[in-house]
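As a starting point, one isolated chain is supplied in C-alpha cells, in the form predicted on its own.
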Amino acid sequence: MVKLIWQNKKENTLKSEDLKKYIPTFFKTFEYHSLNDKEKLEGFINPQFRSNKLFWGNNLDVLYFLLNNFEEKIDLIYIDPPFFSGTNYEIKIKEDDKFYDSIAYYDHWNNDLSSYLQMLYERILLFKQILSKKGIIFVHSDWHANHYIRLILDEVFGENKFVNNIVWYYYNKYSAGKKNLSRAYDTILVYSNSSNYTFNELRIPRKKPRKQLMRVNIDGVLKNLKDKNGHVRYRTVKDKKLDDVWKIPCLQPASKEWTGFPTQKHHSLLERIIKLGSNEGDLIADFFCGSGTTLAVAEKLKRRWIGCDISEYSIYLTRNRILDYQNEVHKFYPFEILTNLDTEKSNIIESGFFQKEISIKRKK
C-alpha cells in the first residue's frame, strides 16, 4: 500500500478506549424539540437513540465526544469538507433591516497543504471508529485535493474497502475559464468499514422507453437470449441501473430548497447517496453539514441523524429547515441542538439569534 506523507504528519495510534479519556470539551443541550402531542413516525422511535442531534462546534471535538456512546454505531457518513480551494466563502446577512457581511466557512489555507491534510486525516481516523460494521462513508471533494484524499482513505480504511469513485456531473454550472476546459464535476469517494456493508441497488428512470436486447448468463458469460427459432429477443425498459456517473444539476436560487449558503449541494444528490448506502431507521451523520441538506433529506427518508458545523449560520439554517419540514408534514421526531457553551456562544444564544428572521445570501 502507498502511504501519503506530509510535513509534521501526526498519526493517531491510541486505541478507542484511550481516546475517550481525551475528550476536550463537554457538549450541553441548549435547545430541544420534543414530540409533545404531535404525531410521531410509527416504528421510528428507538429507545437507544431518543433524539436526533445537531452539534454547534468543532467537529473534531464532537467526534471525540461521540466516541463515548457511538463507537461503531453510525451507519452512513457523508462529508462535504473544505476542498483546499484557497477561498473563504463570504455571505451577506440581513437581520432586522440591517445588512452585514460574514464568513460562512473558511477554506483558505495559505497554500499549506500539510495542515489541510492533517485536518482531514485526524477526522477520517475517527470516522472509521464510529462507523458501524455495515457502515459506509461518502467523501465529497473536487480536483483540488481528491487525489490526496483517496490515498488517506486507502491508508485508514484499506485499499480493499474502496467501493466507488462517483462522478457528480453538474451540467448547468457557469464557467468563465478560457485557458482550461470547464470543470463540471466533483468526486465522491466511497469506502466501506467491512465487506458486509449496506449497498442498495437503485434504478433511475430513462427519459423515454428503450428497446433493449435480452441477455442470459451461460457459464459465467452474458449472451444474447434467443427464441426457439434463433431470433434474438428484446424487451422495453423504462429505467436503468444506477452507475457511477450522476447527472444532477447544481442547485439554483429559484429552487424552494435554496438557502443562500455557499456550496449548498442539491437535495437529489443527497437523496441518492442516503438511499444507496442506508435503510430506514439507520443512523446518518454529516460533520460538515453546512445548510443541513444531508440532515433534511435523512429526516424525509426516515433515517436518524447526527449533524455538526462550526458556523452559527449553518446551525440556524439547519434548525429552521428541519422545523419547517416537520411542521409541513406533521411528522415529528425529537431533535436537540448541543454546543460547548463558551462566552461567545452564550451571548449568541441569549440574543435570541436562532429565533430571529434572518436572510442569508452568498456575497458576490
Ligand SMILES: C[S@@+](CC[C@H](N)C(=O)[O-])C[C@H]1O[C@@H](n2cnc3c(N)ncnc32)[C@H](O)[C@@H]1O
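In this text, the rigid core denotes the largest set of C-alpha atoms whose superposition between the two forms falls within 1.5 Å. None of the values given here were measured: they were computed from a predicted structure. Numbering follows the first chain given and starts at 1. Compared with the form predicted in complex with the named molecule:
- With the core held fixed, G230 shows a CA shift of 2 Å or greater between these two forms.
- With the core held fixed between these two forms, K331 has its Cα displaced by at least 2 Å.
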Second form
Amino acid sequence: MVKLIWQNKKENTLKSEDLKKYIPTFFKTFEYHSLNDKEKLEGFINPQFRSNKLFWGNNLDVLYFLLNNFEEKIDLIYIDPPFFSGTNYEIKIKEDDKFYDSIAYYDHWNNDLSSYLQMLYERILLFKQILSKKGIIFVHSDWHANHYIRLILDEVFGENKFVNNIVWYYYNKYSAGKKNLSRAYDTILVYSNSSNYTFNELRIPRKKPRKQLMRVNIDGVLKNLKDKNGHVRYRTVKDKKLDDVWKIPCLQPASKEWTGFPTQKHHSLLERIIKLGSNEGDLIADFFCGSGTTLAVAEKLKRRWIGCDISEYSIYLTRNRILDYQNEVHKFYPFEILTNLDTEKSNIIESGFFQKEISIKRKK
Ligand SMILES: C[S@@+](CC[C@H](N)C(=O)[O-])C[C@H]1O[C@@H](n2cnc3c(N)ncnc32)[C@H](O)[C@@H]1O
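Moving from the form predicted on its own to the form predicted in complex with the named molecule:
Let's see the whole complex now, leading with the same chain.
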C-alpha cells in the first residue's frame, strides 16, 4: 500500500472506545425551532434523533462530541473544506446602516501544507467512525491539494472503497492564467464505508432527444429488437445516465439562492450528491457547512441533517436559510443550534446577533 507522509504526521491509531474518553467540550442547545402538531403529523420524527442539529464550533470538538451517540449513524457526509488556496475570504457586513469588513473564513496556512493535511487527516479518521455501514463520503477540493487528499482517503477508507472522482466543471468562472490553461474544475472524491453502500441511479436530460436501438436479452445475449416485418425498432430517449463529469455553473449573485457567502456552492451540485448517496429520512452531515447549502438541500429532499461551522457568519446564514425555507415552503423536522459556550460566543448570542437584520457580501 502507498501511504502519504508529511512532517509531524500524527497517526491516530486510537480505537473508538478510547476516543470517547477524549471529549474536549460539551455542546449545549441555545436555540430550538419546533414544529406544531399538524407539521409533526406530516413529517416523521425518529425517536433516536428528535431534531436536526447545527453546531457552532470547531468541527474536531463536534466530532469527538458526536462519537458518543452518533458512531456509525451518519449515512452521507459531504465536506467542502478550505482548499489550501493561500487566501482568506473577506466579507463586507451591513448592520443598522453601518458597514464593516470581516473574514468569512481563513485558508492561508502560511504555506504549511503539513498542518493543512494533518487538519484534514484527523477529521477524516473520525468521519469514518461516525459513518454508518451503508454510508458514503464526498470530499470536495481542487488542484491545490486533491492529489494528497486522495491518498489520505485511500489510507483511511481503503483503496478498494474508492467510488468516484467527480469532476465539477464550472464553465462560467473567470480565470486569468497566462502561463497555464484556465482552471475550470473542482474534484469531489467519493468513498464508501463498506461494499454495501447506498448509491442511486440518477438520470439527467439530454440536450436533444436521441433515437436509440431497442434491445432485448435473449438467453443472456443482447440482441436488436425487431418488429414482425423484421425491421429493427427504435425508441426516443430524452435523458441519460449521469456520469462523473458534471457541468454546473458557479452560483451567480443574481440567483435567488445567493447568500453573499464567498464560496457558496450551487444547490444543484448538492442535490445530485444527496440524491445519489442517500434516501428520504437518511442522516446527512456537513462539518464545514459555510452558508448551509448541504443542509438547505437536505431539508428540501427530506433528509435529516447535522451541520457545523466555526464562524458566526456561517451559522447566521445557515440558520436564516433553513428558517426561510421552513417558513416559505415546508417544515419537515425541528432543528436546534448548539455551541460550546465561551465568553466571546455568549456575548455574540446575548447581543441578538443571529436574529438581527444584517447583510453579508463577498468583498471584491
Ligand atoms: C468552502 S467553505 C464551505 C462553503 C459551503 N459548502 C457553502 O456552500 O456555502 C468552508 C467553511 O469551513 C469552515 N471551517 C473551516 N475550518 C473549520 C473548522 N475547523 N471547524 C468548523 N468549520 C470550519 C469555514 O468557516 C467555512 O465556512
